[in-house]
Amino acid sequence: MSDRASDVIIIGGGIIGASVALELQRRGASVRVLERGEPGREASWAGAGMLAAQDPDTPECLRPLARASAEIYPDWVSELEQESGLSADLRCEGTIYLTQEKKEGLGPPLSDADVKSREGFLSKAPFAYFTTEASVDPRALMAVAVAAAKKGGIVISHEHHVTAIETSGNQAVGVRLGNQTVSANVIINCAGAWTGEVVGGEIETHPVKGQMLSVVPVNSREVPLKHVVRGDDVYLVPRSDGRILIGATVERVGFDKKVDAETILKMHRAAMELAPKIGEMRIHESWAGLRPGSPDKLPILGETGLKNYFAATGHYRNGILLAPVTARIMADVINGDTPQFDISRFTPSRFS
């Protein structure tokens, strides 16, 4: 059985997925999504939703990205929020990184004073700094998307499990759905963890565990946390209904999403560690997500040894991030132009 779906097939409705349909969609094609579960629920739906473009631990070659989609990120969403009349809660108040060590690429370092008149109730570290990163809620931002791809007419198939590139030569010609075969001019894959389960044109990628919990006032009249706060081992990420997010773990423990109680009450004392208030919160909710890893730690992202075959995926912690981006550069490449960015670092053949 075959069915012609449109003029790009996109395996993966994740906010990578959705993103780049999106920009090809504004840009004149007819695009369908094909995701194996529910669309974000995944590595978008886990994710903290800090736009860390200043992150000293970011690959030098992946910051210009970094930068750039940090910058275009407020116009992005608000032109997302027109579109699905939803908000996707982007806050731009900045984040105050409090470490035990020096960290080169912040900026001049807080004095205490500073600190405590930005955030009343952080404990000392020998060194602070704030940087002008925002953050997003991944999962508002995903009901976004969604909704504006279908207002724009997408296609967004639930429950959907491509299995294998269909081919003809070395051209990829559609995508096998079960017994079902669903052709396009062009194919990508954003399915994040599970891009290397779809077979031809093989993509390497590998789960990378992450456990996060929340925490709420018990007295919703308490003033929750207004800034992003990083320490050393774990980080605050606020929302704007009063949840405040930590996270995270880095596990390298294949398709595994249980929660582990103790590793959760850790976290839990971490956090309390950089802001005693935290204990006087109630934990509303424990999660675990899995980060769409490479073997080199950086984005997989451009054509595929075959024709018509692309792949965007391999964010690990930066697919909120760098989602816009990442949408234009793949938009550009499928469109035979050239990118903004030099890409070579990040293309499928550096694995060959």
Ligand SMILES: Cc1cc2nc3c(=O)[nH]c(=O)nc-3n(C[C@H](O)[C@H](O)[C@H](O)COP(=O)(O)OP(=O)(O)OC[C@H]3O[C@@H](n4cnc5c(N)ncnc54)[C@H](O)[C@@H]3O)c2cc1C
Given for the second form:
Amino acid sequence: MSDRASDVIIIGGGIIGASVALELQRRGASVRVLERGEPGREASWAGAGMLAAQDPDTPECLRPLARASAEIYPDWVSELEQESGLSADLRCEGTIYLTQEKKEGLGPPLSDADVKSREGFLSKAPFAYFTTEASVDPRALMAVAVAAAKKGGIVISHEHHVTAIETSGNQAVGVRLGNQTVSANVIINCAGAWTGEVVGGEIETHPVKGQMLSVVPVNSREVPLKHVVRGDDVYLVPRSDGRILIGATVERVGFDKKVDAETILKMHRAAMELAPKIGEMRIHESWAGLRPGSPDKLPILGETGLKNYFAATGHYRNGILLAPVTARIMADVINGDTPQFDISRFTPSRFS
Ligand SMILES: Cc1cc2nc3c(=O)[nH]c(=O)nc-3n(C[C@H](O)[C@H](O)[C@H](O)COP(=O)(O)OP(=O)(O)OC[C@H]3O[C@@H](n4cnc5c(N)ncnc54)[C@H](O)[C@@H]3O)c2cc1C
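Moving from the form predicted alone to the form predicted together with the ligand:
Now the complete complex, all chains and molecules, led by this one.
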């Protein structure tokens, strides 16, 4: 790779880095994405892809962004699909919540008959709710985003591990790759759980491990589930190719992606309690990924203490959902425009 300066360097080729790159390129910037391994093979590969904009557990201050992102998702995906010629498997069937306790903020509960008419194979639960929340296949979405980015002229470099930010005074002027410096006017750290490992202009994230598994039908391609189903212990996310994803653990165990058989079987059992037909399916795959957590569980968006060095990270459990709105916010901030949303709760400086 030459050290020719580009307008923008993005550190990290996950869904956040790719989305921000696409938006900046659309607004006229020349963009390079530097990815340590393969683009989209970390959290953005491991995610379930629920677009849970109405999740009652989402912090209040994040809800406007979550709702806005869900609203722009269909057009955003459709544009990228047209540019790439690939599909991200966006499914807009909605989500059924099945819970032991009453949940506020999900609208009126469904009757048993309502649940049965929407989804034939679910167990009964004391409370059921329906939301319009959609889902997407994050692996397919990454392929779509990377193909669209490359088509649009964005350079995405694999195996380019950024170790530090190069500075001049209190200003970022480039990044360090081994013993090479690559200069840029703007640098954005989108390195997910590894954000804090880049030396200079420290930004704090930590890994939050999530283990998952998927099951597939044994004989037919008929999927016994149409909606996303969210129980108290596990959720089920159907894909159009017949897989059903079951997830996920939330573990603070450092940079550890080991899959534990006992944990996987426990989630499998919990899934069968929600939908007994899962027991007739074959376990297809199990995996783990590292969500980018932040000290207050909120994303970190905006300029850091170093001029021209920005962060778009810490999306924790909602990075797939928040990708399009993050891209717009970051493009506004970098271009000196006022973002449509109040991002004062998300600034990197809140921790200093
Ligand atoms: C099990 C699980 C289930 C999830 N389910 C959902 C869900 O249903 N809905 C939802 O919205 N979100 C979900 N998430 C969260 C979502 O996947 C993440 O928030 C999102 O993928 C974060 O994207 P990212 O681009 O910030 O991080 P990543 O995808 O991890 O990308 C960061 C990239 O930076 C690269 N990198 C790191 N350090 C460097 C460096 N120094 N130099 C160059 N490159 C570097 C990494 O290799 C990586 O490719 C889930 C996550 C997990 C693990």
